[in-house]
Amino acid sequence: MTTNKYLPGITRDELKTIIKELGEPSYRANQIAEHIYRHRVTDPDKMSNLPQNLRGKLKELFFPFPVAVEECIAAGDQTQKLLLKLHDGNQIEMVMIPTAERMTFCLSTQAGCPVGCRFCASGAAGLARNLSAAEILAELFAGAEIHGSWPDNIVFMGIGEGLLNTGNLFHALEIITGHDYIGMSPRRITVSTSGIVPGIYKLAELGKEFTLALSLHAVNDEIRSSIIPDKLRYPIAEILQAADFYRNTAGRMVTFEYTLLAGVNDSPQDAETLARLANKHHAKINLIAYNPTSDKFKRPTDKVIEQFLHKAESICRNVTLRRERGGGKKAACGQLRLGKIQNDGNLS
C-alpha cells in the first residue's frame, strides 16, 4: 500500500482506512491523530503508545516531513524568520510575531507569487508552484516547535496569493480550525488577498468567521494600475462588491491593507476618501509604511504618516497603523524572499 502523503493534513477518516487495511485496531487511528494535533508529533518512531511494527508500517507509507528548517533569523524585536526548503528545493518563508499579548504566526501559500505586486519583494521572482495543504501545515508545526505551542493568531500574509490555491489552503484551515484536528478559531485566523474575487467568494462560502484582509492599496483603479499588473488586478468596485458579500455571508468586518506609497498613494485626499469607502463598506483600515524593497517607491516621511493616519482617523472610527515588525531582518510586510532575490539578481 502506497499513500503519497504526508502525516500534516491526513484526516481522521483516511487513518481510519489506512489502520484497517493494515489489520490494526480501529482505536490506532485516533491514537495517531492525537499525536499529530494534539501533541504536534510527526515522526512515528516518537508515537511511544503504538507498537513497534505499526510505527515501522507508518514510516514505510507515509513521506518524511514535508519542510525543513533551513535557517531561523532573529530580529532585534524579538520577530524570527523561518527560512524552509521544500522537498523540490524550493525555499518559502514563515514569520513568528511575539507581543506581550500573544503570538502570531504569518504563513506563507504559494512558493513565489504570481500576481506580482510592483513594492512586494515576494513576487518579484514569480509563481514557483502553489504549496500543498501539508506544506501549509508544516510551515505551522515548525513554528510551533520551536515556540513550544500553537500560536495565538495566524495570517496567511507570507509569500504567495492564498486564494489562488484555494483547494489546499482551505483544506489546511479545515485541519486547523476542526474540533477533532487543532481547533483554532476561525476568528483567530486572518486570510489575506490582493482581490482575487472569485477566490473570495469561494471563502466566504466556507461559512467560518475568518477575518479577511483585502490589499487595497490604492482608493481609484488608476493608482492601483501603477502598483499592481493587470494580469490579476480586479476592478476596485468589484472587489468591494466581493468583500461586502463576505462581510454579509461570514459576519465579519473585511480589513482595507493600505501600504503607503511616497508620492503615490499618501496624499491627503487619499487618505479621505480610503476613509470615506471603509464607512461605506463597513471596513477597518490597516495602514502600513512601506517596508523597502527596491529604489523605485519610497516609504513616505513620518510627518506624511501621521498626516494620513489623522486624516483617516478624523473620518473613520477602525483605522490602525502597523507597527513594523522584523525589518531588521527583512521579515516584515513585503519583504520576504527579499534576501533570496537580491541575490539571484532579480530585483534592483
Ligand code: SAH
The other form holds:
Amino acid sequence: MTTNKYLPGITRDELKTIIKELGEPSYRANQIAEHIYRHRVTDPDKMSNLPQNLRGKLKELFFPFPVAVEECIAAGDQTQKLLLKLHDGNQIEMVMIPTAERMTFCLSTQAGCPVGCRFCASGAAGLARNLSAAEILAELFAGAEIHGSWPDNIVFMGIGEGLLNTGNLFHALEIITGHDYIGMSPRRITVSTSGIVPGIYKLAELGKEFTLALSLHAVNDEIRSSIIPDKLRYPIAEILQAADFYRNTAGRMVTFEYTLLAGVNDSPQDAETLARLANKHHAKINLIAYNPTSDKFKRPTDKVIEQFLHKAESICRNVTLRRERGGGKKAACGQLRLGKIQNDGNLS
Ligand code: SAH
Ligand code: SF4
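Could I have the structure of this protein in the form predicted together with this ligand, to go alongside the form predicted on its own above?
The complete assembly is shown below, putting the previous chain first.
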C-alpha cells in the first residue's frame, strides 16, 4: 500500500486519516506534523519519538524526499545556489541569499518556463512541467537543512511562472504560512509574475498579504512585445488593472520589476514614464541590471544605469536597483539548469 504522497506538504487532516487507518493512536499524526513543520525533519528514520514499526510504515507509505541536491555552488557574496534533481531527472534551482540582517530563499515553481522572455535563461528551453507542491516545498526544506533554519523571506523568483501553476503554488503557500504548519508571515513572501492576469486575481482571492512583484520591463506594449513573446503576454493596461485590484484587496504595494536592457528599455524617457506609472499605481520600482544570458541583449553601461536610476528617483520615491553580481555564467536564475541541458552534464 502507498499513499502516492510526499511528506513535505502533507496536511494534518491527511495525516490523521492515515494514522487512523494504520490503527495508531491519533496523537501520532501531531507528532509527525511537528517533526516536518517545526523541526524540518522529513525522513521517518529521524522521527525519534515514533516507534520503529511506524517509521517503517511511513517509509513504505510515502514517496521518498522529492529532490536531491546535485550541486551547491557559491555564487558570490555568500550567495549559494542549489541545483536540484527531481525524481524524473528534471532539474531546478533554488538560491540562498543572505544579508547582514536576514536570509532570503529564492524558489522555483516550474521546471523550465512557458513564457519564454527573450532575456531569461529559464524560459529558453520551454516548459518541461509544473512542480508539485511537494517539490516546491522540498526546495525550502533542502535550503533550510543547509541554513539550519527556515529563511526570513521567500521570493518566488527562481525558474518558472508561478501564476501558471497556481494549484500547486497555492498549496505550498498554505503550508508555508499556515499557523499549524510553517507559520511564516505572508508579508515575508514575494510572488513574482510576468503579468499573468488571471493568476493575479486568483492570488488576490487568497486574501493574504503576499507581496506581488510584477515583471513589467517595459512601459508600453510595443517594447514589451520585443522582450516577451505574444503567447502568454497580457496587455500592460490589463496587468496594471489587476495590480490595482491586488493592492486594494491585499492592502500591499506592488513592486514593478524592470530589467534594464541596453537600447531596448533604458532611455531617460522610459525612466520618466516608468516612474509616473509607478506613482499612478502606488507601486515601488525595482530595477535589475540585465545579467547577460545570450548575445541578443546587452547590459546597459553603469553610467546609463545610474542615469536611469536618478531620473526615476527624481519622480518616484520608491526606487531600488538590484545589481546582479559577478556576471559569471552561473549568476542569473535559470543559467545553471540551462548549462546542464545544453552541455548534457558538462557544466562549463
Ligand atoms: N516568472 C516570474 C518569476 C521568475 S523570473 C517572473 O518573470 O516574474 C524572476 C525575475 O528575474 C524577473 O523579474 C525576471 O525579469 C528576472 N530575470 C530573468 N532573467 C534575467 C536576466 N538575465 N537578467 C536580469 N534579470 C533577469
Ligand atoms: Fe519565465 Fe519569468 Fe523567465 Fe519570463 S522571466 S521566461 S516568465 S521565468
